[in-house]
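A single chain, nothing else alongside it, follows as structure tokens in the form predicted on its own.
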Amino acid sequence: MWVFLNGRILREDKARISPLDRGFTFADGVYEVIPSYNNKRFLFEEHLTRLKKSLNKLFIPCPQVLDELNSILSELHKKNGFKNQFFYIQITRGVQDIRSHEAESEILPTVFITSQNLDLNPYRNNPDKKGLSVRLEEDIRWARCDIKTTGLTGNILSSHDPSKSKVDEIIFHKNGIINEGSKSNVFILIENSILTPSLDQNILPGITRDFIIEKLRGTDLEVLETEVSLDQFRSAEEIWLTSSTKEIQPVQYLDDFELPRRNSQDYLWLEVLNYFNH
């Protein structure tokens, strides 16, 4: 595999970062991840602002070798060759000789890029398979999850404890109210109208899921931003999880709750799906 690594585009083997970077002792960094489909990138210039807000959030210098990032990815996926690729970009604050909570001012940030071939939908080509299953559970991450960073300890602990079942994803919440996805965001059908939690919960500003709100607002559907209820998402006739590499997918299972099954062509998530078009 080819990646970038600051300025160079190299063999995976030969790329070597620094244990003393921040990104490595302190989880000091940010991350995107972005869809391409035959070399062209999908939502290319939404991931690079919320790249930079993320930058931004956490006082990180924003490298110049962003400006020159399109091509940079075109240049690597065609270096890896696979026909549909997603690019995880990951921009720590740099390398620190000596660890402190304080970072030096005159450190450069480093900057890692990779790809790795990326699957369809399994839902275009087949929408009666088997929906996801997701298991609720209480929020317990750090109140700042608009930022992209790297830490995501809260995001990934549950689903390493072998006490519990295997799910597709864990749906967070607290106070009652539905937060998000652990690595996506959620949408509910119910009585008619399509609801998603508001950015004002602190949740991740998704770029699908911004993109899906853009679509359904120029449609006769009813979106709303809002708080989802726990009684709502257990209530609800359809759940969405929409992400960058799964677009939109549809939930099945709820913990021990399966939704009712109805024909694929009555699904509403199954009409947002044609507006993906690569």
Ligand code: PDD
Given for the second form:
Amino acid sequence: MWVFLNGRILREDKARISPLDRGFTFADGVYEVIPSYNNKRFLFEEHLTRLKKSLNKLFIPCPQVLDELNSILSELHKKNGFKNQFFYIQITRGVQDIRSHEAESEILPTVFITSQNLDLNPYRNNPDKKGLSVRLEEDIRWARCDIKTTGLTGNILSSHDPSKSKVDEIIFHKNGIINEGSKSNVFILIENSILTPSLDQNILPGITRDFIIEKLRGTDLEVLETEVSLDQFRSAEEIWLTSSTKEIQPVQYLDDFELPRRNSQDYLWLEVLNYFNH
Ligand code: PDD
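What does the same protein look like in the form predicted together with the ligand, given that the last one was the form predicted on its own?
Once more the chain from above appears, this time first in line as the rest of the complex follows.
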């Protein structure tokens, strides 16, 4: 695999990062995941804007190389060769000689990018495929989930707990209100309205979430950015998960409960999936 590290494209096994990089010692960095179809980045500017916002919120200077990001990604796409890919872009505060909570002001951010094969959303060709299974859990994450930091212990902890069953996604809630998934945003369809938690809550402002809301606003369907209670979530007609790698995918199993099945052509999520025409 070809990767980009601090200004150079090189083979992954030749890429070297110091163990004193603050990304390693403090998870002191941010990231983005950008999908690319036929070497065309989907919602690139939106991802770049969010990346810059994440850096800004962590007081990490914006590396100049981001001015050329699109062409770097294009180059990586060609070198790695997969038709559809997703890019992982990680920027840390940089390498510090001595481990110390306070960073020295002169250190330079580390910029690391990989690209991997992106499987097409399996629901595109097979809408009857079994929906995803999810588990509800109390949200134990920190209070700045609006920043896309690499520190994701709170997101991944429960999926490594051997006492818990394997599910496709964990859905976090706090004080009886749904926030988001561990790696996706959520929407529900209930009584002819589409509801999604608002950005005032402790969630990531998902690029896919935004894209779907924009598209839905151009239709006669009602979409509300509002609180979603656990009760509403449990009685939803449809639950959708959205992310840059998932696009939109339906939930079928919620804890031990199966959502009522309908004819696949009656599902609203399938209509929304048509908005993604790569
Ligand atoms: N995850 N919420 C969380 C906690 C996420 O990690 C993600 C994305 C989303 C959806 O955001 P977007 O539509 O911008 O991809 C919401 C990425 C894909 C990941 O961590 O791999």
